[in-house]
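Just the one chain here, laid out as C-alpha cells, in the form predicted on its own.
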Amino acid sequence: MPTKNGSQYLERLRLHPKDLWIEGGKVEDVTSHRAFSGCADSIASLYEMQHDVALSLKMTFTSDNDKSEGLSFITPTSKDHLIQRGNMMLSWARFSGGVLARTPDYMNVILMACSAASDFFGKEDGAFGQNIKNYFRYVMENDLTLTHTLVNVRKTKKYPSYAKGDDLGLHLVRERDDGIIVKGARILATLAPLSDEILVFPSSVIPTDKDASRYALAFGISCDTPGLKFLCREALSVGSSSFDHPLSSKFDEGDAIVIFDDVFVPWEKVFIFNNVEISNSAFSNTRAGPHINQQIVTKNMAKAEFLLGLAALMTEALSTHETPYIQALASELITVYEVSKACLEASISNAKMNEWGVMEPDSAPLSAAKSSFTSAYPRLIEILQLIGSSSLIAVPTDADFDSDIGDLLEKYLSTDTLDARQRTKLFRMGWDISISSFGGRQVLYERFFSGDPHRTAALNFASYDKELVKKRALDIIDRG
C-alpha cells in the first residue's frame, strides 16, 4: 500500500492490541487511553502531512515499484535527497517543536542503511542479508511505525548483563527448524505504545566468548507478538487540559520496558543469530550511524528553534527584552540553534558516496552537533526558567478563567501586549517545556539520547580521523 494517512494508522494500532500495562492496568485500545490517545493523534498528524496536498511533494517519492512512499524511507544516492529527506524530517520536526523526538522517521533510517548494508548481515549466511532487505521493505510498503529496543536489564552496573548466573537481558533460550525462542528484558522502549513493530539491535560490545554469544541477536517482529509485554512508566500528561498541559497532553511518547517471556520469532525476522563479530560492529558497518544523526540534528535544530522563540515571546510579553542581561542570556539559545542548521548544512556539503552506495551525510559535523546539544539543552532550559522566573509558576488553569475569579484573573494577569488568557498560555506553555515533569523528562532524554555522554564522547573523540590536523600541528611545531 502506499503512505498511510493517519485514520489508517490509528484503526492499524486498534486491530493490533499489544501486552502494555500501565500504573497496574492493562490497555485495551492505545488510541482511546488517557495516556496515549494525544500522542497517538499527534503521530496521526504526521502521517496526514503525507497526504496534504500543500506538503505531499516534499513528504512523498516514488519508489522503485512505482508506489508514493514516505521520504524517510528513500535510500539516497544524491545530496538532493539528503536536502529533500533532510526538509521531511525537519516538517515533522517543526510540528511539535522538536519535542516528539522519536517519530517514525528515526527508525526508517536505520532500516534503510541496514537494508542497503544486506552484504554485511549475510556475509556467513546470506538469508540474514536477504532478511533486513525483506523487512526494510515491508515496513516501507506498509509505513508501519517502528520502536527499537537496545540496551539489556542486568542486576548491578557493576556487570554486565551477560555476566554468569544473570540472565535477566535478552537472549536466545533455543533454536527450532522455524525460529528461535528468546526471553529476557530489555530497556527503554521510546514510543512502544504506539508503534506497529519492534526492531531489537545489539547495543554494546559482547565478549567472544561461547555464553556471551547467545546475546547477540537482532531482529524485527510485530509489537502484539505472543509473550512481548511492555511496561510503560506513568503518563506525564496528569490533566485533561490541552491549555494546562499543552505539550505533555499531545507529545508524550511514552518509555517501557519490554519484556521478552519467551517470545517466538521467524527465521525470516532474524538478522544476526549468535554473531558475537557482526553483532558488535553492526552500526559502524551498516553506516547507519551518520543517517540517524541527520534525523536528530535535525530534532535538535527544531527544539533549539523552537525554545529560541518561547524565549522571545515570553521577554516581550515581561517587558524584558531590552534588558542586557536577559538579551545576553537568550542569545545562546541562537548559538545552540545556528550551530545545530550550520551542521546539518556542513554534513550534506560535504557527503560522499559510501560503500554501500549509499549518498552519506558526512558524520563529522553530525557528530558534534549532537554531541554538543546533550549538554547544550539543560542550559537551554536552565535559561528559559531565569526568562521566566515567578512567571512560570503563577500560571492559572484553564477552569480557573471559567470560575467566578476569572475577572480577577483578567484584571491582574495582562500584560502590555497580552490579556490575562494569552499570557497564561504562553507561559503555561513555558512551564510544561522547562518545570513540569513532562519537561524534567524531555531534560533527562536529551542528556542521554546517545546514552552515557561521557563514553559517547570518548567514542566520537576515539574515531574521529585526527591525521590531517595532527599533520598541521606538527608542520607549524617543526616550523619552529
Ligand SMILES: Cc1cc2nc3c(=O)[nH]c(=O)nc-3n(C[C@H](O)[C@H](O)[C@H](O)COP(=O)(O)OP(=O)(O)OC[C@H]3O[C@@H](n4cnc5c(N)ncnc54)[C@H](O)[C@@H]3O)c2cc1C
Contents of the next structure:
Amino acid sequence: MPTKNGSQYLERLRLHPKDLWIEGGKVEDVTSHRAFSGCADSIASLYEMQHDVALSLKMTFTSDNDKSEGLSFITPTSKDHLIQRGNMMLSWARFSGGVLARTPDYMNVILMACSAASDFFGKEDGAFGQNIKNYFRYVMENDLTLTHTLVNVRKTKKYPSYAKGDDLGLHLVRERDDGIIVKGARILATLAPLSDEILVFPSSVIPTDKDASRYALAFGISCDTPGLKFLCREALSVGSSSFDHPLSSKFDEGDAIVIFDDVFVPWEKVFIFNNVEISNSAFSNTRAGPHINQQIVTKNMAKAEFLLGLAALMTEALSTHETPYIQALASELITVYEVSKACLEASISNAKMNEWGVMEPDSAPLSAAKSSFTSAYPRLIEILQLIGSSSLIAVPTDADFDSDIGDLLEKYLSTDTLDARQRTKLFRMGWDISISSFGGRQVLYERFFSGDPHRTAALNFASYDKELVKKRALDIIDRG
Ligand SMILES: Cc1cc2nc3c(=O)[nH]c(=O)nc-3n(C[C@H](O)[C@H](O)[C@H](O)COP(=O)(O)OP(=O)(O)OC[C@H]3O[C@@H](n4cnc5c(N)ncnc54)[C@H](O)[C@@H]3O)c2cc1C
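The form predicted on its own done, now the form predicted together with this ligand:
To see the whole picture, the full complex is given below, headed by that same chain.
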C-alpha cells in the first residue's frame, strides 16, 4: 500500500483494537472514545495531507520499488533530501502549532536510520540486521504509525531494575524455536493509544554481567499483540468543544505505561537479543540522533512560532503591545524561534554523509537547539502567563455565551478591537497552552520526553569536538 490517507489510518485502528485501558475502563474503539477521537482525527488529517494535490509542498517520494511513500521514510542521500524532509516535517508540525509532538515522522526517521545501519545490528548474527531492514520496509510500505518505549519501570531509583533480582523491567523470559517470550513494564509510550506498532529499544546503560543481558533487547511488534497491555494516563481533553478546549480537544496524544505480560515476539521482529554491547551503543552507532533531532527542532520551531503569534495577538487585544516591559518579555519568544530556525538551517548547510551512506544533518546545532528548548519552553509559558494575567482566567465557555447571561458577557468582555467571543477564543487558546492540565503536561513533556535533560546536556559536552576551541583559547593564553 502506498501512503495511507486519513480514513485508512482510522480504519486500521478500528480493525486492530489493542488492550488499552484508561480511567478504569477498557477502550473498545479509540476512534470514537472521548479521550482519543479528537487526536485520532488530527493524525488522520496529517495522513490526508499526503494526498492533498492542492498542497504545493512535496509530502511523498518515489521509493526504490517505484511506490509513492511518505517523505519521512526517505533515506536521505543529499542535502536536498534533508530540505524536502524538513519542509514536510514543518508542515505536519505547523498543523498543531507544535503541540502534537509525536507526529509519525518522529519514529519513521529512527527506523530509517536503524535500517541503514543494519550491519551494526547484524555484526554478530546477520539475521538481526536483515530483520531491522525488513521491519523498516514493512512499516514504510504499510505507512504504519509507531510508538516507542525505552525506559524500564523501577522499584527504586537507587539501582537499575536489573540489579538485586527486581524483575519489573522488560526482560527475556525464555527462548522458543520461533521467537522469544518477554515480560516486564516500561514507561512511557506517547501516542501508544493511536499507534499501530510499538518499537521497543534499550536506552540506559546495561552492565555486562550475564544476568543483565536478559534486558538487552530490541524488537518491533503490533500494538494488538496478545499479552501487551497499555494503561493511558487520564484524558486531558475534558470536552470535545474546540471553542472551550482548542488544543486538548484535538491534540491529546496520550502517554501510556506499557505492560508486557508474557508477550511472544517472533524472531523476525527481534533486532537486538541478549547483547549488551550492541544494546548500549545502539543509539550512537545507528546515528539515529541527528535525524530525530531534525524532527524535534522543527517541532520546537513551529511551537515557538505559534507561541510568538499568540503572544503578539494577546498583547494587541490587551493594548499592551507598545509597553516596553511587555515587548521585552515577548522578544524572548522571538529569540527561541529564530535560534531554532537558524540551527535547523545550519544543520543542513553542514550536513555530511555518514558511515552508513546516509546524509546526516550536523548534530551540533541541533543538539544545542534541542537542549536549550528544555529550559526555554517553561520560560515561554511563563511569559504567556505574564502577558495574559487574569485574561487567561476570564474565559467563559461556549455554553456561558449561549446562556441567559450571554448578553452581559458580550457587553463586558469586548475589547477595543475584538468582540467578546473573539477575545474569549483567543484567550482560551492562551489558557489551554499555559494554564490547563493539557498545558501542564506540555511543560513536563518538553522537560523530559528525551531523557533527563541534565544527563543529555552532560552528554552533549562530553561528545562535543572541543579540540579547535581549546587550541584557540591556548593561543590567546600563550600569547601572554
Ligand atoms: C510527557 C512524557 C512523555 C514521555 N514519552 C516517552 C516515550 O514516548 N517513550 C519513552 O521511552 N519515554 C518517554 N518518556 C519518558 C522519558 O524518557 C523519561 O521521563 C526520561 O528518560 C527521564 O527519566 P525519569 O522520568 O525516570 O526521570 P529521572 O531520570 O529519575 O530524573 C528525575 C529527576 O531527577 C534528576 N536526577 C536523576 N538522576 C540524578 C542524579 N544522579 N543526580 C542528580 N539528579 C538526578 C533528573 O535530572 C530529574 O530532574 C516520557 C516522559 C514524559 C514526562
